[in-house]
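Have a look below at one chain only, the form predicted on its own, in structure tokens format.
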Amino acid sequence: MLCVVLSLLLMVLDHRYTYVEGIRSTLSAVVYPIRFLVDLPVEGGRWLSETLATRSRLLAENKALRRENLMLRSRFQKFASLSQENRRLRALLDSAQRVGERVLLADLMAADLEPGRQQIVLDKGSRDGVYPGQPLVDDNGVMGQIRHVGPFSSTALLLTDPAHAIPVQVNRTGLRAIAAGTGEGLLKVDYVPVSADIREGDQLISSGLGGRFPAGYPVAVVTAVSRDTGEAYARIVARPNARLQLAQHVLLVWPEVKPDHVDALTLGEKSR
């Protein structure tokens, strides 16, 4: 009852007079730190929730943009080789390769990049339509082909694996050859005559022979050409365009032309 009477008295004094204004200001200053401490967990929780939500949204948007960029760059990476081919031989415009094969984005699950063994495991399998021998690329060029397929995952053989070989041609001259893996991150171009027009810096692109790999995709850049007197063939080394050591996402490609009986793996075995 005393508290009730005191409260009523304070309300009347506050309503009619200004005696309580000083007391209110003093109490407000005293209570503010307590109010701040009481509200701190709530405000901190709200700030943390908004920060995490913003970060999650930015990470999701960034991932989506990276995937979209990979898709777009792979669609247009053939333009440079097609332009060079058209300038080199205008008469073959009618047979120029079309851009726009069906592709599927896949993520790397594991990688085995030891010397003499260059393979990766992808998160796509037979339920996604993946098949043995299917080519895969990244946003810079050809990476390799599928070797084993399971229901939910598949194993791919990279260009640099010693068991892999791919038909290529020199983009500058049209010279055709076979590029085989060395097991050490590079390719060797076998059985190219010493007199052939090929030099350092030449871009090798997929020739499309056999139908296994789509024609016109960048494969490798020639880094060394050695011609010895008395030797029938030149020793040629090339560096893959694809970022085999850094790739996190790849594109599985369905060529528009179905492959015939020529197998890139078989070509590799024959070349050795």
The other form holds:
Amino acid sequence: MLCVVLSLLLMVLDHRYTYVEGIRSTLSAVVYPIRFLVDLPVEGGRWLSETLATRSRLLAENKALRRENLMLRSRFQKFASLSQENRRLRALLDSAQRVGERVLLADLMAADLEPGRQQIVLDKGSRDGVYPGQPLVDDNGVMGQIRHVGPFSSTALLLTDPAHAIPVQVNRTGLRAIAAGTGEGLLKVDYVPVSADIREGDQLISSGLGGRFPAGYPVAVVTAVSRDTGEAYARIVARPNARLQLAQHVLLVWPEVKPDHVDALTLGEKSR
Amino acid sequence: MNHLQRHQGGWAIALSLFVALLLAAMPMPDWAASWRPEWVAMVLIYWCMAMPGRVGIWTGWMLGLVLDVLQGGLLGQHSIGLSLVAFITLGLHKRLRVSPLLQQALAVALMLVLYRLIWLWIGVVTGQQAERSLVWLPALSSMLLWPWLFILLRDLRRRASVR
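Having seen the form predicted on its own, could you give me the form predicted together with the partner chain?
Then the entire complex follows, led off by the chain already shown.
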């Protein structure tokens, strides 16, 4: 009976407030060996396939990478001059300067989490400066945000989790909206009026409102819009840009304006 | 001295629970993940049944807490179900021990359905879970695996002479 009461108390504290984050962080260090052991065979297999790769395949890969590097470098030259120009124009307009964002590469740990939820485990924790609510991107777009941080590992919530929502903007028109997860690999865009100008194929980017996600990262592409005149809002479905299921490495981003107090998961998550 | 003699083979209990936690976090392909047996709950039920003096409600509660952190859920979401499962098993352990394996498996499946239902209900109420999860698939696979697990753990208990 005492256990039930204690469980209920813990759940309320964990759901409504952030007092028990310390307990979770401590316990997370306890469960790290389990995560490590589970991850070991997967990591070992990856290492083995890398070690035993044939020479010709390595040469081919090397060649392809060198070509890609060259292309990226040439594009980056242009980018440098553009960013200079941008800075000058911003100075002319007297608007706030954008500082470069700091990023850190993190590896995914193989571990299955709660069924029905969209979460991943990363091998970076508070030791590396990771904080709850930190945005997560891959090479294609926003992936999600950090939810719980332990000393050596952390748990992240993906965009498609039913408890996740992100402020977005339609790239073509600048229309702002909220994209929430459905739990099934897709996003739904809530509270967009039936008359709004949004159509299939529109790119959604992060709007930066709320100060949690940096602005301008690609989030999702609209795949279906259905307008029912009887309802106030259009029903919009979008597919995330980031390859949420296939990623092995992710980038942790420190946005230029870090919210001064991070009360875990009140901004980015749906408040109920 | 007497105390030392009474408690023996605790490592076997700890080891089996640890392996159960490993199995609970093991990556599985998507189609199989919804069939994942409730390893932790099954091992807990076994030890509650065999060693009611040593493994009980608090063990279940602590185990649930570890499982919550491991799986990134709400703290207490697994604890409440696991301590209830331990409570029921402790109440029934004399009858369960002597009943045939099939009947045991059925009782285990029922307890696991209850455990998952509580877990799912909390998930839905707090808005962290889509309502479509199938609760009875893990219970079914656990039921099919129970006789083997029972025999395995019984051998382990005898070899380690857990008392």
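Just so we're on the same page, rigid core means the largest C-alpha set that superposes within 1.5 Å between forms. Numbering follows the first chain given and starts at 1. The structure presented is a predicted model; accordingly, all values stated were derived computationally and were not measured.
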Core-superposed comparison between the two forms, Glu184 Cα displacement 2 Å or beyond: no
Once the two forms are fit on the core, has Met109 moved its CA by at least 2 Å between the two forms? no
